[in-house]
Each structure stands twice: as structure tokens, then as C-alpha cells.
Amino acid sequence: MSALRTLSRLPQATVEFANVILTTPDAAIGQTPREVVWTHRKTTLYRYRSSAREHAVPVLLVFALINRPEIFDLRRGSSFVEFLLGEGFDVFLVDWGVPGEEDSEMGLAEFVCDELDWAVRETLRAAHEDELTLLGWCIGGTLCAMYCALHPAGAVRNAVLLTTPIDPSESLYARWVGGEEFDVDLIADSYPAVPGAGIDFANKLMKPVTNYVTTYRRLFQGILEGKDARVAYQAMAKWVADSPSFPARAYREWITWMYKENRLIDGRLRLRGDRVDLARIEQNLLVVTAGADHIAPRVGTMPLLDLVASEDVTHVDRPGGHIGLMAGSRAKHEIWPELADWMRERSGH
């Protein structure tokens, strides 16, 4: 674009840029039709019905305790849920809801031993099947790994773990919150539900230039060049901005057990008296890491591959970041088909 044309478009582009930013809360995300299967406290289990179901084993999607699970169904044409339905899978999703102060005593045991266990049970009941595929992303992947370790001979046939913290000792986050100077008890005692906005702010500070400068610069540059950036930008920006609170007990346990004491990798993490031993994981296992992941770096996931007892273990490492790997513009052409192929081979009767 010539300098003169760029200059002439500047006023219009500025107005459009402001409009995109200001109307982001109106963006539509999570639009794939679904129905409620089961609820308990704040947790809801949804089912996305496929009109072309081909595979017997249903897929249960599990996201983190921060941000909302709509990242699996971001927008039409860029929805992992929509993609799986098109591939013939019966898709379910567990939504942890929006915790409030009344949920302050919800700890990791409540999420893994109660909510996730019951979501597995209700998925099987609704699908009329005996086994399922458990697909977890981020903290959701860690919760799924814990669940599989506690139920090695249970209903989970396949476990898919995406950008999952297992040994976070070498992560930037561990350097921030793992030392004595970070008083997790002070935070958990002060907030029955730790504000999601605060956690989101901390996460963004891990890459401040990208999050507070580069993202807006790219958006403005795209608008200036006449590209239609509104839909893609707004869907992701709306999802990022929606950070529910973290129950105080779960927050305290997550930071302490994972980042301060590294209990999971050492085999010292217990839920209701039962040791979470990763060596007990026997399910067919697919582990996906992202080369540019700064939240759950590859080095923090890899130890899992040497610990599990699974005979069927696959590791896929691809370029991309913690979220971009699965929700970026290239995901549906690169990583999604690999996931579908792996699950398809292991989802028949």
C-alpha cells in the first residue's frame, strides 16, 4: 500500500479500530447448539449432538479452572467442537461455571473426585457407552491426568492432554509464584474467590509487549490494510477477557502443590488420602506440547511420557503458543486433524 493511500485511510481505520475494540463484548462465541445433560453446584455437563455420529466412544472436553470453556467452540468456522462433530464424534463438555464466595471450599479433590468423576459418569449414561475419551487442555489436562491416575482401570479408554502442566518447576510462572516471597495464603485468605481479572493480569504480564502492544498493533495494521479482522479478533478478545474467579481452596492447593512443592511429579500429591501416582496411568495416551508455550512449556510436560504405564503413548509437538496451538488460525488445518485421526483409531467397539 502506498504511503499516500495509507495516509488517506488513516482516519477511517482509526474509527473502525475504535469500533472493533468497543463492540468486542457483543461478539458471539460458543454458538454450536448444545443441551444440558447434568448439573451440580456450578458445574454443567453439555452435549453437542452430531447428526453424523460414526464413532462409538464419546469425547468429554475439559478446560482449565481459569477462563471459560468456550475456547473449544470459539466461533463458527473456527470451532473445535464443530470440527469434531463433523468428524462423527459424540461430543460432551464440562463447564465449571463461575465460582462465587460460596464455593471457597472447593478444592482440587472436589473438582477431580466429584465434579469430573460425575461428569464422566453422566457422559457414559447419556451416550449409552462404557468408555470415553477424556480430552483436557491446560489445567484441565492436569485434572484429567490426576483422574486417570486415580482410575487406571476405569471408564477412560483414551486420554488426550493438551499443553498440560505436569512438572512446572522450570516455568516462568514457577519463578513468580513458587518462592517464599509469594504469599499464596494471604491471597487465599483475603479472597474466598480469587478474582479472575487478577489472574488474567498476571498471565498477561508474562508476555506484556505481546498482550498490551503487539495484539493491538496487528489489529490496527490489518484494518489499515483493508483486512476483515473484526470477527477473529473479537471472538478471541471476548474469551480472554472472561476470567471467572478461582475458588480460594483450589487456588491455594494449585499454587502450593504444583508450583511451590511440585508434588505431582514427585508422587506426593494426595486427593482424599489417595496418592495421585502418574505411573498408574494405563489409558491410551496422546500428549500435545507447543514449542512457544510460556504457560506450560514443553519441558514441564515431557516427564509424563516416561512415567506412565500406558502401552499406547503418542507425543505430538507443534509450533505455537499455549492457546494459539488449538485456537489459532492454522489449528483446524494442522493439529485438529491429527487429534481426530488419533481418536478415530481408538474409538470403535
Second form
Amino acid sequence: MSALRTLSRLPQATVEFANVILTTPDAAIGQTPREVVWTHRKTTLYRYRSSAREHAVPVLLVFALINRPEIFDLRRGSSFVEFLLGEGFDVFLVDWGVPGEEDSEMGLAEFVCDELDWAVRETLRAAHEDELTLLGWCIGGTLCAMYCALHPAGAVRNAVLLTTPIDPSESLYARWVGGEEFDVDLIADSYPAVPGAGIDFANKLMKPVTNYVTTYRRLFQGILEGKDARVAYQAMAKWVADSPSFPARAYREWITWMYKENRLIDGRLRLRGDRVDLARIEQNLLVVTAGADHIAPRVGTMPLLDLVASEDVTHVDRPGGHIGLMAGSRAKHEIWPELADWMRERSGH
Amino acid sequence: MAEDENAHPSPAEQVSRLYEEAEAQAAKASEELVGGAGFTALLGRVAENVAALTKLSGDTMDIVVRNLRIAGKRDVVGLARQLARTEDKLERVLQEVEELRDELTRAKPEADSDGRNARARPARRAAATRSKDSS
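Form predicted alone done; form predicted in complex with the partner chain now:
Full complex below, order starting with the chain above.
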């Protein structure tokens, strides 16, 4: 593009860029039709009906306590839920909701032993099945791993863990919050619901230039070159900006047990008196790691593979970031089919 | 032609490339910066200050609202917490009811089949009696 032509497009591109940024909150995400199966407190279990259900074992999707689970169903044509439905799976999703100050007493035990356990129960009841596939992403994956360890002979037949922190001692996050410099008790005492915006800020601060400069520069450049970047950018930007609060007790436990004391990998983590021993995981296990994941680096997930008692363990490592691996433009053609193939082989009667 | 363009990029392309290189170097430098011990200490202290300020301002606002005899955030949160506890209990009761109903559903076919067997037995007995009579 000649310099003169670029210059002539500059005013129009600037207006378009501003419009994309300003109308991001209006972007439509999570559009696949769904129905409410069960609710408790802020938690909701949704079911996405498949018109071509082929596999008996339903899939229960579990996302992190930070950010919303709409990342599983970002936008039409780029939705993991839509993809799974097309592959014939019966899909359920746990939405933790938006915790408020009244939920400050919700700890990891409440999420794993109550909310997740009951969501599993309701999924089985709704699907009229005895077993399911549990698919967890990020902290959701860690919660699923804890659940599987506590219920090795339970209803989970297959467990899929995506970019899941298990031993986060080598991560940047551990450097930030794992030492004495970070007083987690002060934060948890000050905020009954730790603001999601603060956690989002910390996540973005891990790659400050990439998140605060490169993203916008690329968007502007795309618009300047006449590319239609609006839909893809807005869906992701809206999802990133929507950060619910983290209940104080769960936040305190997550930071202390995972980053300060690293209890999970050592088998020292207890939920309601029961030891969460990852060596008790017997389910068919698929662990997915991303090569450029700076939030849950691959090195922090790998130890799980040597710990579990499962006879059927698969590890998939692909290039990509913590979220980009599953929600990037290539995910639909690369990682999603791999996940579907793995689940398909293990989802018959 | 294309080779010529690659060999002699336009000034705009050169500027663009230079900017991207500078941005990549800045990104790398910033990531090294945030990974340092000094930044970790700073981040911890800033987080503490923000949390303390938020708590102070929140507590002050709450005192003002309470002195005005208006239900404050603390009251609303207290009520919501009470509701949540009631919902917890309701959920557990519902689960008990559902389990009992499932047990009842499972027990019913067994009872039905037992009943059918009980009714079938006299019929078989009657048939046996008839055969004895005929002999």
C-alpha cells in the first residue's frame, strides 16, 4: 500500500477503529441456544441440545472462576459448543455466575464438593446416563482434577484438562503472589469478593506491551489494510473484559494452597477433611498444554502425567497461548477435532 | 516485480518494520521487567495500598449510611447471605426427595413383578389341580 493511499485511508480507519472499540460491549457472544437444567446460588447448569446426538456419554464443560464460560461459545462459526454439538455430543456447561459479597464464604471445597458434584449429578439425571466426560479449562481444569481425585470410582469416565495449573511453582504468577511480598490475607479481608478487574489487570500485566499496545496496533493495522477484524476482535475483547469477582475465601485458598504452599502436587491439599491425592485419578485422561502459555505454563501441568493412576493417559501439546489454543482462529481446525476424536472413542456404551 | 518490492521496500514499509521491531523489543524488555524481584515487591505493596484504601473508603461510606438509618451494603449482604443459606438447605432437601423418588421408582417395578408372580402362582396351582383331577 502506497504511503499516499495509507494517508488517505487514515481518517476513515481511525473512525472505524474508534467505533470497533466503543461498540465492543454490544458484541453478541454465547449465542448457541441452551436451556437451564439446574441452579444453585449463582451456579447454573446449562444444556445445549444436539439435533444429531450420536454419543451416549454427555460432556460437562467447566471453566475457571475468573472470566466467564462464554469462551466455550464465543461466536457463531467459532464456538466450541457449536462444534461439539455438530460432532454429536450432548453438551452441558457449568456457569459459576457472578459471585457477590454474600458469597465470600464460598471456598474451593464448596466449588468442588458441592457445586461441581451437584452439577455432575444433575447432568447425569438430565441425560439419563451413568457416566460423563468432564472437560475443564484453566482453574476449571484444576477443580475437575480435584473432583476426579476425590471420586476415582465416580461418574466421570473421561477427564479432559486444558491448560491446567497443577504445579504452578515455576510460573510468573507464583513469583508475584507466592512470596511474602504479597499479603493474600489482607486482600481477602479487604474484599469479600476480590474484583475481577484487578485479576484481569494482573493477567494483562504479565505481557504489558502485548496486551496494552500490540493488540490495538494490530486491530488498527487490520482496519487500515481493509481487513474485517471487527467480529473476531469484539467477541474476544468483550469476553476478556467481563471478569466476575473471585469469592474471598476461594481466592485466599487458591493463592495460598496453589502458589504459596503448592499443596496440590504434594498431595497436601484437603477439602472437607479428604485428601486430594492426584495419584487416585483413574479416569481416562487427556491433558492439553499450550507451548506459549504464560498463565499456566506447560511445565506446571506435566507433573500430573506421572502422578495419576489412569491406564489411559494422553498428552497433547500444541503451539498457542493459554486462551488462544482453544479460542484462536486455528483451534477449529486443529485442537477441537483432536479433542472430539479422543472423546468419541471413549463415549460409547 | 515482487522481488524488486522486497529488495526495495517503500519508506512506509520501512517505518512499519522499524516500529514492529521496536515494539517487539519493548515487549521483551517489559516482560523481563515484570518478572523481576523489584517489580514483584512493588506489585505486592501497590496491591496492599489499593486494598487498604478500598476498605477504608468502604467502611467510611458504610458508617455514613448506617448513621442515616438507611440499610447499607452490610445489611443487604447479610440478607443475601441468609437467603443463600436457605437455598443451601432447600437444595439438600430437594436432593433427598429426588433420591427417595428414584428409590421408589426402582422399587415399584420389583413390587409389581412380585405382585404378578403372586397372582400367577394360584393360576398355576389351579392348573396343577385340574391336571390331577383329569388323571
